[in-house]
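Here we start with a single chain on its own, the form predicted alone, put down as structure tokens.
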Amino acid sequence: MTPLGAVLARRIAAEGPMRLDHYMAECLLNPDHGYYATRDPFGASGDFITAPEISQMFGEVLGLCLAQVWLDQGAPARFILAEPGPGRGTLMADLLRSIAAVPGLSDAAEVHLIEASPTLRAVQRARLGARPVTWHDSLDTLPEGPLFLIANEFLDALPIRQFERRGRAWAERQVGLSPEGALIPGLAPPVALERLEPRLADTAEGDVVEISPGAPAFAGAVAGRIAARGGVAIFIDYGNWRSLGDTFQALRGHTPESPWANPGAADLTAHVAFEPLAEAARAAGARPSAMTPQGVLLERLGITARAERLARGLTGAALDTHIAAHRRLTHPAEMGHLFQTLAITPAGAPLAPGFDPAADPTF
């Protein structure tokens, strides 16, 4: 057993059984032993690969699509260029290389990057170079101004509860202990629960749902913030409009393990439910998109006609590299379909390019 997981397993000992959000927050985020404090998890030598790291293609075009926004918008002089989840900082650097070619652009942008992990801020530090860089913690610390936030595979992380339909009841999943004492799931009497009564006419007995508390809290934060003052927020993650099964996941030097086997060792995400983020942005006066696969985004946004400029220069192994990268990003039995993406606007600016309208006519 890991240190987290026999500090796990005495606090399950004397209290009860935890909360599956309570858990994945204490595998992730726990000061001494979570699993983004101690480490670097990214790329061939960690537990897992994003987008960013795969190919710079990704952040270019993404940068370009923010180019675009800043356009539309008026070109403030000056806005907050914000990313959660940075993890090595390589999206943000690809992103700054990519609107240094648009005049004004780079100089009107303040970094910031909300990040806890001191291990990876200084990741980030080495990857931005010079660039002047603001660090938070949270949201609640960025300034004011318009605000041009990307967030990629960043809401996966973000800890979840699980209910298992039980009648017209739900139970929830929960972390205990086997008599031998190792950590295993398990269920909580179920209860009807009001904020889970819409899913009864989608469910069936037995299934699934998942809601991430802190995903539409985020999002609704975001775009408050973009309704008053201007800007931008793009949602990449892996998921789908609604939550309907169990998609909570380990993973650890790039293959999957038990959840409850590794606590604090391995990586632990959910899929994003997109449905609760547009929801939010709505309540919240900002515009959301429709949800948009992340192939169809990209090659929207030009990826393949950056690919094809690319490939010039190559031969070989790195050509290979580099198609495989391109087929990779975009192709739907790959991450094209499996990443979805949503876009946040101010009400009445006009659309992120490469995102379909909303059908919610209301904007």
Given for the second form:
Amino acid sequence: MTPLGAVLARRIAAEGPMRLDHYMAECLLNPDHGYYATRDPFGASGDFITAPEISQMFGEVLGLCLAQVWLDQGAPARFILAEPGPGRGTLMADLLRSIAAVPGLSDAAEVHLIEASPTLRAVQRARLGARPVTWHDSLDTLPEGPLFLIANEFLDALPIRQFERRGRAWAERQVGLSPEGALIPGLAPPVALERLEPRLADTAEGDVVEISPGAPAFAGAVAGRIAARGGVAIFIDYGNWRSLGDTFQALRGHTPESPWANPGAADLTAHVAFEPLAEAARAAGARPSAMTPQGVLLERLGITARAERLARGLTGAALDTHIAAHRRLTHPAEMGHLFQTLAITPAGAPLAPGFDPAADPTF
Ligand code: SAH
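Let me have the form predicted in complex with S-adenosyl-L-homocysteine (SAH) next, following on from the form predicted alone.
The complete assembly is shown below, putting the previous chain first.
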């Protein structure tokens, strides 16, 4: 058992079964043994690879999207350019390089990163070179001002709760101990939950529904700032409109494993539900886009033209890798459809380029 596994087993023995969101938070962010708190998990030798690590094109075309929104909103002389969960800082570095082409834009951007991991803060510092950067533990300390925020694979790391349907009630999944002392999943007694009342209409006996308490709260707080001061938020993650089914997963060395096997040593994620993000944005007075597939968004933002341009300087294996990266980011059978995106803009402002408008006629 991992060191964190031993700590959690002792706690469960003393206090009883743990909620899944509490387990996930400990596994990812425990200051001594948490997954993100203690390592740099990215790249070929790490546990997983993300879109910005696949190709510079990802950050470049998203940077141009932000640039267009900045122009559409009257080119504010100073704005907050923020990224929660920036990993190795690659997306921000690529984005800053591409927006440098727009006169005045880069100088107007004040870079703020929200990062829980001291290890990754150091990697981000090195990646962003001389550029002044301020780090934050949470959104709360970001300064006031127009907010341009981009988040790739951040919301999927926020802890979730899981509920299994039993009649018209819901049994919460928890982490308990086997007779041998191993961590195992279990179920709390079913209770009726007002919050899941709407899901009685589209679920059946035994179905699992996930709730991320943090994701809509984060999107709502961001949307409130955007409604008040302008800007845009772009969320990119694997997920669906509405949560249905168990999507809690552990990944270690690029291989899926049981989320109970190596607490603190494997990455834990869950699919993001986009409907609660859109609802939170609306409740905060901002305008959500429709959920738009990553492949569609990147194509509309010009990734293929950019890919052709970059391909001109490449031959042999480097060219093959480049072509594969374009395909991987955009093709529906790869990340193009599994990953979805949502933009939030002020209610009266134009939609961010590349995004589908929400079907709701009030916007
Ligand atoms: N966006 C990056 C990294 C994604 S991994 C990329 O696309 O490559 C998730 C990132 O979120 C990591 O940087 C991790 O340390 C950070 N993170 C996870 N939970 C967090 C939290 N609650 N607060 C702040 N950062 C968090």
